[in-house]
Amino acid sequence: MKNRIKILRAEHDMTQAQLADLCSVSRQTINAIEKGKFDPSLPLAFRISGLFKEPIEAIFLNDQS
């Protein structure tokens, strides 16, 4: 799943092992999350969206047409 993730990282100036952190998740999970090797829970999507205060669909793009 295509994402923004590390778009909206660099804009609130954060690593990934930050926002794993915030997330409770490894930095390894935020990498594949934002390489689009893993789609993330949907309580993960909520934090995530909760952190960067966006609706889930402006962060995670359904890629499938």
The other form holds:
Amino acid sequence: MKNRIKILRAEHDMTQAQLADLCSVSRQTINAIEKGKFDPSLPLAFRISGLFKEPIEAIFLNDQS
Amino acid sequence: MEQKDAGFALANKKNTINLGLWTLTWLVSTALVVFGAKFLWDFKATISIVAILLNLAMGLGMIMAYKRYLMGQDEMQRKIQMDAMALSLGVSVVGGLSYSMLDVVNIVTFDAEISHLVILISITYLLAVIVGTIRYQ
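Next up, can you give the form predicted in complex with its partner chain of this protein, since the form predicted on its own came first?
Full complex below, order starting with the chain above.
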């Protein structure tokens, strides 16, 4: 699954570590999500969505769509 | 909640240290049972039973510490751990039974010891965690 987390982080001037801390996950997990190597759970996706104040579908994009 | 207040990384570090200490304690109590009976109390049954009960208590503590460690991890770290545990369980059942059969049909000259199985599980688990961690980098 593709996502816009890296872009949103840059727009909010936020490091992976800061986002990880706000989401209560490890920096490695944020890195894996950004690279599309790990798909987050729905609760984590909602947390990220809430932090960036963007709807989930605007952050996470289905590869097949 | 306490873990989130303390910060994820800090809570994770505390849980890891806690697990390490419990594992070390369990390991020492295991060595005490095995070597103590031979070198310290000359196989006196009462002391051996007390030492084994102590070992069981330490083992229970280690299991609880591991549970806390897992619960304190995030979803990706937990997935790496779960994958590693599933693989080590499969390898230990299949490999352990094959190894045991080698002993039963006298293909191997030595006895198949439980410690060999523990070593196999540990190495499989360790390698699976390393591979899992690299895979998500």
